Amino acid sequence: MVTGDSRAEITQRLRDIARDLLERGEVDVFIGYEEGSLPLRTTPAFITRPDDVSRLTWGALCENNLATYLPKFEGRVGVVVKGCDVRALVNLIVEKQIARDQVKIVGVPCQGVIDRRKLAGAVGEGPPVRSVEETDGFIIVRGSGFEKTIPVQEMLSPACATCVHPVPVLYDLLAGDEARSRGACPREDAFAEVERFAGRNVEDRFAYFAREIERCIECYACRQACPLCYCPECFVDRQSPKWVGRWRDLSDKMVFHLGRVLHTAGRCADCGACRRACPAGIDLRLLSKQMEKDALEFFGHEPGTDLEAAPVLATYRREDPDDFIL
C-alpha cells in the first residue's frame, strides 16, 4: 500500500520544477535521477536543457546521494535531495564547499530506498533479472521464466529504518506532500541497534570490525561516494609522510577505515553511500552511527540540521566534556 505521493506524481513534479528552473535561467544544471542501463539501477542525471527533463524519474531505487557532485560544479545548480542527502548538503554549505545562494534545493519526502543486496537475496540465484517495475508499494522483478513481487518496505536500506528526518530539513521547493512522507523513526529508537552492539564485550566488537575490514580491497570507493570526503588529497594517498601502506595488512586497512570514520564524526548523515559503493559489502555503519550518537549526547549536535552549527570537531568550548582525559 502506498502511504505517500505516488512515484508518478513525484516524477512529474520534479520534471515540472526542473523545466521551470532551467527555462527561467535560475540554474545552469539540474541534478536528479534517470533510469539506469541495468535493472535495479538508477543513475544521476545532469540536465541542462528544458527539453531533457523527461529523463528524470523518482522511486525507491533512487539511492545515490547527489550532494556528492555539488562541489565539482561552478555556477547555479538545482539538485534533488532526500532527507539524509540534504543533511550532507547542509554540511557542505557550513564547511564552505558550496554557496547557499548557488544551489536550488529540491526536496522529496522520502519513502525509503531499496537495499539492492537485500533485494538480490530475496530474488535468489537463478536466471538474470531482465526488468524491474515499481508500483503501489511493491517491486516486481522479472526474468527469464520467473516473476516475483516483493514489498518495498521489506527491502529498505538499514539507514531508512532509523531515519528521523524523512522530510528534508532544508529545501527551496518540495516535490510532494510533506504530510504524506514515510513516518520518522522515534528519536529514542534511532540508536537501538548501536546500543545493543555496544552491550557486547570488547573482544566481540573488535572481532566484528576486524572481519568486516579484512575484506577491504582498498579501492576507496567508499571515500569517492561520500559527499563529505572532499579533501584534495586523502591521507592514504600521501607519500611524504606516508601514513598507510599498500601491503593489504589488516592494520593498514584499519587505519584507513577508522580514520575515515573519525574524519566524518559529527558530520556523517547516515545516507549509506559508502556501504552501497563497497564492492566487498563492508558495513561499518554501526561505528559511524555510534559517532553520531556520541556527537548528539555529548555535544547536542545533530549533523546537517543547522546552517549555523559548525561540526563538533571544528569547534572548541571551555565547557566541552573532557572525561576522556586521563
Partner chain sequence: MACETRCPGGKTVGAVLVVGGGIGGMQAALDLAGSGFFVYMVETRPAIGGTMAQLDKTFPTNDCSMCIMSPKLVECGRHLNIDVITNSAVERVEGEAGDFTVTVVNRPRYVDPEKCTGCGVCAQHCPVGAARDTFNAGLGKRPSIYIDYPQAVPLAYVIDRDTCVGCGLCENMCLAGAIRYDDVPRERKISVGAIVLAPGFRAFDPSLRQEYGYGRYPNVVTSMEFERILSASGPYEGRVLRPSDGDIPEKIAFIQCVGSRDRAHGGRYCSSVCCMYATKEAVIAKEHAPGVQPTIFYMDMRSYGKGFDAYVERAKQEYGVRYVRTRVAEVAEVPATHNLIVSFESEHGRVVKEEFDLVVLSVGLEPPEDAGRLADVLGIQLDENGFARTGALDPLATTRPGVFVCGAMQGPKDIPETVTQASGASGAAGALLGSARGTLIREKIYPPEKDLRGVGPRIGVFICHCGINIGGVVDVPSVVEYAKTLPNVVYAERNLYTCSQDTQKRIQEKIQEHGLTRVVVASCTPRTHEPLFQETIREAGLNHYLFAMANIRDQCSWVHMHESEKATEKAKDLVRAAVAKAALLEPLERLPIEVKQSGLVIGGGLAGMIAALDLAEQGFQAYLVEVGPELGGHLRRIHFTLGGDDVQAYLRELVGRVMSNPLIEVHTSSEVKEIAGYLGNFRSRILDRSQGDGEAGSIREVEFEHGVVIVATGAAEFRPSGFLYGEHPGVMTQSELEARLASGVWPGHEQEQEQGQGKATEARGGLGPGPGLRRGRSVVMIQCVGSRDDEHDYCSRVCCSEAVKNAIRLKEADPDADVYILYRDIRTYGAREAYFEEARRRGVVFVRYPEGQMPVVLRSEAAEPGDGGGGGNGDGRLVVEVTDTLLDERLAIPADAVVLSAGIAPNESNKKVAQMLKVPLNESGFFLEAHMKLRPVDFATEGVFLAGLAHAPKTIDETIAQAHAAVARASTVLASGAITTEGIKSEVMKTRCTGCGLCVEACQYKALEIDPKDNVAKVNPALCKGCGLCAATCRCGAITLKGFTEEEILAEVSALC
Second form
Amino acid sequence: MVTGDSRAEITQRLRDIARDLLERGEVDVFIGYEEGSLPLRTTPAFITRPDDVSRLTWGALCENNLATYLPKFEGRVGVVVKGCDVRALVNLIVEKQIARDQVKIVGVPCQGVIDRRKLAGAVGEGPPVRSVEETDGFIIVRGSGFEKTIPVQEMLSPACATCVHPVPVLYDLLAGDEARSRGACPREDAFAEVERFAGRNVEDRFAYFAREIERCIECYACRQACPLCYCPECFVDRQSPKWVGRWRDLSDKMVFHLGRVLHTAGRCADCGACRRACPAGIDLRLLSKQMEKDALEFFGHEPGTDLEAAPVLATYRREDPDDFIL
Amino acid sequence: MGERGSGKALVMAKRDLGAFARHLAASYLVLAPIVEGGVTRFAVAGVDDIGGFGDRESVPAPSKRPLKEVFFPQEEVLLAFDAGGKVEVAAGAAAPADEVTRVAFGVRPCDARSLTLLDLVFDAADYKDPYYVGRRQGTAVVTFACTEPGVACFCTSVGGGPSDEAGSDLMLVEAGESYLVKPLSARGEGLLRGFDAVREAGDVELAAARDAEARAVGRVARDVPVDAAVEKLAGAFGDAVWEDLYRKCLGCAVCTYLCPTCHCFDIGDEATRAGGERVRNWDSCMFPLFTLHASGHNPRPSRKERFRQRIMHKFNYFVENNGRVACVGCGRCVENCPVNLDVRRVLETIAAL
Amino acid sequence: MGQATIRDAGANPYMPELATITQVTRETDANDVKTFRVEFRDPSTWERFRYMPGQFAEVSVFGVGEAPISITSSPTQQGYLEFSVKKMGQVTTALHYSSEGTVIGVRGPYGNTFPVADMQGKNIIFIGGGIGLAPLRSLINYVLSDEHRGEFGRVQIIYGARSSGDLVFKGELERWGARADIDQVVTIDRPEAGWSGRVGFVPAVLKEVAPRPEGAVAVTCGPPIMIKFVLSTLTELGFAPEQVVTTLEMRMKCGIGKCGRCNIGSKYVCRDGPVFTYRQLLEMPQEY
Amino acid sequence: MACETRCPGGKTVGAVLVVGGGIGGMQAALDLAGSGFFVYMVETRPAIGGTMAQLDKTFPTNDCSMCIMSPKLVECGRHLNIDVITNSAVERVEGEAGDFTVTVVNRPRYVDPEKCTGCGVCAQHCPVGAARDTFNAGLGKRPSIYIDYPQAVPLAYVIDRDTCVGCGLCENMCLAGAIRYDDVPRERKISVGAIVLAPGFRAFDPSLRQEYGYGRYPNVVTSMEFERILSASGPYEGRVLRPSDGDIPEKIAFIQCVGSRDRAHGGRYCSSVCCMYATKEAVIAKEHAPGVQPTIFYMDMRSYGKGFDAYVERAKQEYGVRYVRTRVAEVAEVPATHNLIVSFESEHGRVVKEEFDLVVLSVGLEPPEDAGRLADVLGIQLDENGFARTGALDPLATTRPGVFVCGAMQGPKDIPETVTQASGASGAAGALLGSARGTLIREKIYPPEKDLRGVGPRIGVFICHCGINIGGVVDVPSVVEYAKTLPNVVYAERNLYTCSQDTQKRIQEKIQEHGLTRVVVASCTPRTHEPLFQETIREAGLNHYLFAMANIRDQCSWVHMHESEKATEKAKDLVRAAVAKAALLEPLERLPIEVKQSGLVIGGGLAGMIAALDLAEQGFQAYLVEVGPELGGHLRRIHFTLGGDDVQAYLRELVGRVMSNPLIEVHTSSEVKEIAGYLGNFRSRILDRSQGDGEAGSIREVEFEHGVVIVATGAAEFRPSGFLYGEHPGVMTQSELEARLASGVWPGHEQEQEQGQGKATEARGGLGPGPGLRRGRSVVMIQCVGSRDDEHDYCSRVCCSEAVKNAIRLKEADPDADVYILYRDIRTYGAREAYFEEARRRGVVFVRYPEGQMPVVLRSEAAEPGDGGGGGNGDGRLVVEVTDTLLDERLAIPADAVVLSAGIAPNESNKKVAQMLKVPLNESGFFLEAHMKLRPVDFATEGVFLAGLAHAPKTIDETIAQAHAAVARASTVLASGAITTEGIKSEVMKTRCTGCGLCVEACQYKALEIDPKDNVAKVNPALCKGCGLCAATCRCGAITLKGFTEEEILAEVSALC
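What does the same protein look like in the form predicted together with its partner chain, given that the last one was the form predicted on its own?
The complete assembly is shown below, putting the previous chain first.
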C-alpha cells in the first residue's frame, strides 16, 4: 500500500538521484515527472540543470511511459521507469533504439497508477474537479461544492491489476524499497481477463472490437505514445503502397489498430500508454494482452524481461511450434 | 451568419426545454452532443437527448469532439467519378442552401465562436468551399452559455467568454428556473417561430443571467497572456525556446483533431474498378507526412518545427492574415494531450520571453 | 506579384475540368520527365481557364489523385496546355503511364503569376536548372511571343542540368539559342563525350556570365540547392532582392489556400505564390 | 591433369558424345556443357526426351513427368554447347580415350528440321491417319508425318516412310518448304574426347508371357500403355478407359514381375522400378477415376528407395490400393465382356480366380534394342543380362577407357538413379578431359537489354492450353479474349504448349512485333518454367524480370477439374492479377560473382574420398575433412561385395590415392566449426585434432576459402537394442558377422583349402575357425532391424543384399550349415536378384515373418554345455521364435548365431551440418535434396551438394556414382570461375530503417548486417537469396524484395478484389 510518506520518500530519492547524475555529468538530461497543469495530471519533465530537480515528483498520477522519448535519443539520459515502463525500455535496447550505456535507468518500485477514466467515473458527472490531493492510499478530489475521498487501489489502471513485475526487471538505480511495491499479480491470474474474453463467441468478440475501434479518430496518439512505435514511417502513412484507405471506415481503422497490435505482439508488456493517450478511450488491451499470453505460451517469451531475447515474432527457430497456425 | 436578430431577450421555463426540443425536431434535423462510447460529439439527436440537455446538473464544458465536424466532417466525399470519365459532386455533399434545415443544439459559446474563424477560411473572398458554406448556411446554431467552465478553459483570454455570442443564432442562458433566450440572428428568431412557451424576459431574469455570467467568467480559471504572446511570437520563430517547449510533444494529432478551429485537410482518391471517389480528410500539421515532398525533402522535418508551426499558425500567421487568433480557448487540447503539454503554459512561456 | 485569378464564387473549386492528353513528349534520356499536352474536352472551359506564366494547375489522374503542376505552356500558345512532369510520386507516375487519349482532370489556374507588368521594359535573365525550366518556359515563350516581345528588353537564358540527357525542352533550347535577341548558355555538371557546350554548375556559370543588374530582373527556378547558390550569386552580382524572382515548391492539396499544407509563415504558396521575389523570401520563415 | 597419364597420345578433345537423349542423356549433356565441354547428343528417335517424356507422373512425388522434364528438354534444345543430333545412330568409333572419332549416321527425316516450324499443317492434311502411334505405345494412331509429342525437341516433323503413301500433300501444304522426299542417309564424323552412353532401355515384350494373354486380350495392357492412358496428352486424354470398349474400368489388376525375376522368359534380374511405378499408376488411376479399385499382385514389395515405403503406405492407406502377394498364374478373358479372370494362389495356398476389367502388366526393363550393336561399335563388353558391364567399384566406366555409361543401359533403374549416374558419368568424362575444358565451347551472347526507362508497360499475355491439362477444364480462348481487355495488355494469344520451343520463338517475335515491355505467361508453375520464359524474353532483349506468371494449371485447372466455368473465371482472375503485377515490374540486375575454384568435402568415407579425388582430377583444390582418425567411414566395415570384390583392398588403394594427391588437403580427426559465405565464396573454419587432442597447441584451427561444399557425412549401422544384442555373444550385426567372416572365423577353412579352394578363399579374406560360429550349426538372420518400423519409416536398402551376401558366404564355407533369413520382403533389386537365387539354390532358408511381428530371440532353456567353442561361454544357445506366414505357424529356430540386419541410421551430427549450411533434413534425419527426381545430388542452397549415405541408405556402387555426380554438378559451378546472382534481392530503404537488427537475425543466409556508420541495415547482394524473410520481418517496411515489392503484390491482390 502506498503511503504519503513513501510518495514523498520516493520523490526525494528521485530528486537526489537526478541531482547526483546531473552534477556528476553522468547524464545530459534526466526525464522524470512534474506536476501537471490540470488537477489530475503530471507531465513529463526534462531536467538538464541540477537546480531544477525540485520540479520532480512521484505519485499515482505519474502515468506516462517515459521510455517513449528514448528511441534515437542523442546524448546520455536518465529516465524514471516503473515496472511496466522498463520492459518497453528493454525492448528498445534489444532493438538497438538506445544503447544500454547511454541510459541510466532509474527504477521505481511501482505501487500502481491511477486510471483517470475510472476516477472520472467515480467522481461522476457534474462540476469539474478543481484540485486533487494524494494521501495515505487515498485520493481526495475537490470541485465547486464537492469533495470526495477515493481509495487509490480501486482506481488503478487495469494494467496494474495484472502486473507481474511491479519492480523494474532492469535498473541502474532503484528509487525506493522493493518491498514497498505493489504486490505482483500471480502469473496464473495475469491472463484471467483475456481468457474470459476468449471464451466468448466470435461475434461478440468482433462486436467488442468493432465498437472500440469505431470511435477512433486517427489522431495516432496511441502510436505516438507507444514506446515501441518508433518506425520512421508508420505503415498507415505509407503512400506506396497505401495500406490504409482514406475512406476511414471501420475496416481501415481496424487495419491500423490490428496492424499495430501485431507489430507490438511479443514486445508489448502492457504499459497502457496507448489506452491512456487515446482521446476516445479505445481499449485494445485485450488484444495486446492476448498477444502477450501467446508469446508466453507458445514461445516461453515474456516481452521486455530479457536483454538477450529478440522479439519472438521477428525471429524464427526450427523448434518453434507451428501447429497453431492452421 | 446572416442578419442580426432583434436582440430582444426572451425567457422560457427550464421545464419547457423538452417542448422546445420537440418543436425543433419537428422542423429540423437536430444535432446535439451525444455520448457514444464515452466520447461526446455532435450527432443526430433524439428529442430526449435535446430535452434532457438542461436537466443535467451542469454540463461539462465542451463536447470532446468539436463542433467543426458538423460543418467540416473528418471525412467526406467531394467528388465521384466513373471509369468512363464522368465526374460529379458526390451525392449528399452539401450544396449552398437557401434555408435552414439543421440545428446544432447545445453548442458551447467557444465552439460557436470557432465557426466565425472557420468562416474566414472556408468562406473566404477568393475561394469558397461549397461543402462547408452549404452546411453553414443550412445550419442554425443554438448555444448554451457556460455556467461551470472546465479547468482547462481559457476562452476569456482569446476574446470569448462563457456567454460569448459570436457564431450563435440563438443563445440560452441559465437564469434560475428559466432560460434567458437570446435570438442573435434572424435565423435564431426563426427557430422560435411557432413556439409559444416563451415570453419576454423580465428584469429578474436578466439580472439572474447577468449574475450567472459573471460567476462563470470568474470561474474561467486562467488568465492567459495571449496578446503578449502574440506580440512576442512575431519575432520568436528562431528562438531557442522551442527547443524546450516541444520536447515532450509526442507528435500525435489529438490537439489538432479536437481543436474546433484547426482545419487542415488532405484530398485523395479512392479507386474502385468501376471508378472512385475523391475524398477529403482532416489532416494535421503535427504529422511529418503533412509537408513531406515526393522527393523526400521535408520543410518541417522534426517535431520541433511541426509543434512551432501549430503555435505560430494559430497565434501569429492567422493573426497576420485575419486579425484574430485561431483559438477559442475551449481547452480541448489541454484536456486531451496525452502528456499534458498545455498550450496555456506555452503561451505564458512565450509571453515571458 | 501578379494578381491571383479569382474564380466565380459559386463554382465548386474542387471540380476538375476534363482534359485529354493529346501529345506526350519524352524530355530526358532517362525518360523521367515527360511533357504532356492536354486539351479541354469542353472548349468553353477556356473562358474560365485564363492563365498567365507562373501559375499552376491541380492535375489529377482519376483514382490516383491530384498533384500541383506548373503550366509550362505560354498563354500565347492557344488551344492547349502543357505540363512537364517528373516521375516522382504516385500521381506523376500514373501520369507517366498515361498515353495520348487519356482523360485527366485539370483545375486551376492557381497561384500568382510572374510579375509581368513589373518586368516591362526590363532585361530578363532566366536561370534554370533541370526540370526547373518548366515554369520559366511559360514566361520565356510569353516574352518571346510576337505580341509581347516588344514589351521586354534583352533576354538571357542560363540553363543547366546534370547531364546532356537531363536537359529538357531540347528542341526549344536550340530554337532559342539560334535567336539573335537571346543570349543563351546551356551547361551540364560534368564533362561528357560528345558535349561541346559549357560544363559547370549553374551558379558558377552565372558568375562567369555576370549579367548586369541595371534594369534587369532575374527569374530563377531549379532544385533548392541550385536556387540557394543562384540567389547568393545574384546578390554578389549586385541584384537587389526585389529584382530576383523565383518560384517555390511545396506540398499542396487544395490549391486554394485552405488545406494548410503549403503554409509558410502567413503565406500560402498556392495562393500567395508560387512566385516570390527574393525580398519576400527573406521575410518568410525558412520552411520550404 | 590426370589426362596426361590417362589419355594416350596426349591429345585431348574438349567435346563429349552423349548417346541417347532421354533424361540420362540430357542430364549428362547439360552437366558437361555446363562445365565447359561441347556435347554432341545422338538420339535414335526423331526427338529427345526418351521414356520420361511418355510417363504421366513420377513417383514418389507425383510430379507431372513432362512438366519437370520440359525445362531440361528446352535447355538442351537451345543450349549453345549441345548439338542435338536426332534420328541418328552411332556407326563407328575410332581412336582412344581423349580423342575418338565417331561416325554418326543420320537417318533421313524427310523434313528439314531447320525449316520446319512445327506448325502441324502437314499432319492435318496427311491422308494417312492410322499409323501406329509409337509414342502412345501403340494405343493411338497418327498420320505418317508426325511429331512424337508437342513439346518435342527439336520441334520438327518427320515422315514415317513405312506408312507414307507419297501423295505429296504435305509438301504442297508446307509454307516453309521443309519437306524433303529425296532425303538420304548422311554420315557425319565428329571428334570427341569421351563418350557417355545413355541409350536407356527397352520394355519387356509381354507377348512372350502367353499365359497373360497380352496381344490376344484387348484389355491386357502394359504398364507403358497404361501410362499413356493416364496421361493428359495420351490417346484417351487422361481419362482412365479400357481399350476394348472405352469404358471406365473398375477393377484393375497390376501383375508384377512380367519379364523380371523370371529365368524362363525374361531377365533373371529384378527390374527395380516396377513395384513403384505400379503403385504410382494405381494411385494416379484412382485420382483420375475415383471409382477404380486397383489390386497389385506382387512377389516382394521392392520399395527400397528414399521415401518409397512411405509412398506405398500412402497408396494403401489413403488410396485403398490392394496388394496381394502372389505370382499370378494365368489371365483368361471372358469373351462377352472382355473382362479378365486372374488366377493366382492365395497366401495360404488356395487357387483363387478373380475377375477384373483391366489388367496392367508391369513389364520389366531390358537392355536397349541395339545394345548388342552398340557394344560392337563401341567395343565394350556387356554383362550376362545384356547390360553394359561395369565394375561394382567403378559403376560408370565401361570396359573401354573413355566410354562411360549411365542409366538403364547399366542395369534397370529409376529416374533419380539415372540422373545421378548421368551426372556421375559426365563427371568422370570431365575428369578425363579436364585439360581440354573450355576449349571448344561457345559463349552465349545476349542482345543488349532494351532501354525501357520510363516506358510504360506494354504487356503481352501468352496463355497455355497444355493439351487438356488446362484446356480441358479452362475455356482458354475466352481467357485470351478477356486478357486483351486488361489494362496495359497490347497483345494476347493462346498456345497449345507455351513451353514448346516454337512458342519460345513466337514469344520473341511478338515482343518485337508489338513492342512488348512485359510478358505474362499463364500456364503451369514458375518453379519449373519461369527460368525458361525468362531466358526467352531476355533473348528478345527484355530484362529477365519483366516477366510474370499466372499458374492456371496447379492453381486452377487441376484443383477445379470438375468446375469448368468457375475454373475459367478463376483463370481470368489469375491472369488479371499477373497482369496487374507485370505492369509494375522493373528490370533487375544480375551480378557476376567470382567463384573460388575449390571445394570442401565434409566426410572422409567412400563418397567423400571419391568426391575429393574427382575435384582434384578436374583440377580443383579439395579440402577433405573427416571427423574420425582415419579415412574410410562405413566402408571400413565392409569387406567384400556381392560379386566378391575385395573392398578393403579397394579402400587401401583409394586412401592411397587421396593421400598422395597434391590437390587434396586431408584433415582427419577434424570438425567443421563454421561455414560462412555463399556459392562460389565460402569460408570455413575447422578444428584439426589430428595432432592430438587437448595438449596445448595440438589443436589446429584451419581456415580456407572454397567455392562449393560437398556433404558426404555418411551414416552408420543402426545399433540395435533387444534381440539379446550386447547381452549374448552369439548375437551380432551383419557388419560384425562380416568382420568375423573376413578374419576367418569359421571352421572348415582348412578343409576348403584341402579341396583346392584356397585361392578363392584367400581372395575373400580367408575364413578360419573362431568363436561364435561353428560348422554344421545354425545361423539365423533377422531382417529389418531398425528399418521400416515405427522409429525408422524407411527401408535401409542394403540389408537384404548384405544378408544374402553373407548367407552365401556361410553356405560356401559350410554347405551343411543351416542359414535362415527371416524377412518381410527380399529387396535384392536389379542384378542382385541373381544372388538371392543363388542363396536359395544353396539352401538358405527364407522365412517371411508378418508385418509388425518381429522375430524374438531367446536364450535356449536347454543349453548344451558340451558344445564348447566360442558360443559356449556359458551363455547357452539361442532360439529365434518367428511366425512363418507361409506355413502360418510359429517356429522356434535354434541358433548358435543370430545376425541382425541392422539398418542404416543417419548421423546425429547431420543436424549441426544442416544448420551450418542452412540445408534441410528429411523426417528420417537424412539430408533432403533439392528435388527427389531431377536434382538428386543438389541442395536447394546453391553451391552445396550431397553424396553417399548422408543422402539415404545405398550400396557402394550407388555411392560411388553419386559422389561422381556431386562433383559433376559442382563443377558446373566451379568450371566457369564466375557465376551470376539472381536479380531478386532485398533492398533497404534507409529512411525507413531503424537499425533494429531484426532482419539480421531473421536472415538465414547471413546476407544482412547493420552498417555501424549510419545505423541502418545493409544487404550483401551476393548472399541474398531473395527469400523475402527480412522484408516480412521488418515492421517498418524498410525492406523491399525486388521483384516482389509490396506495390507489385498489392497490385496483384487488389486486382483480385
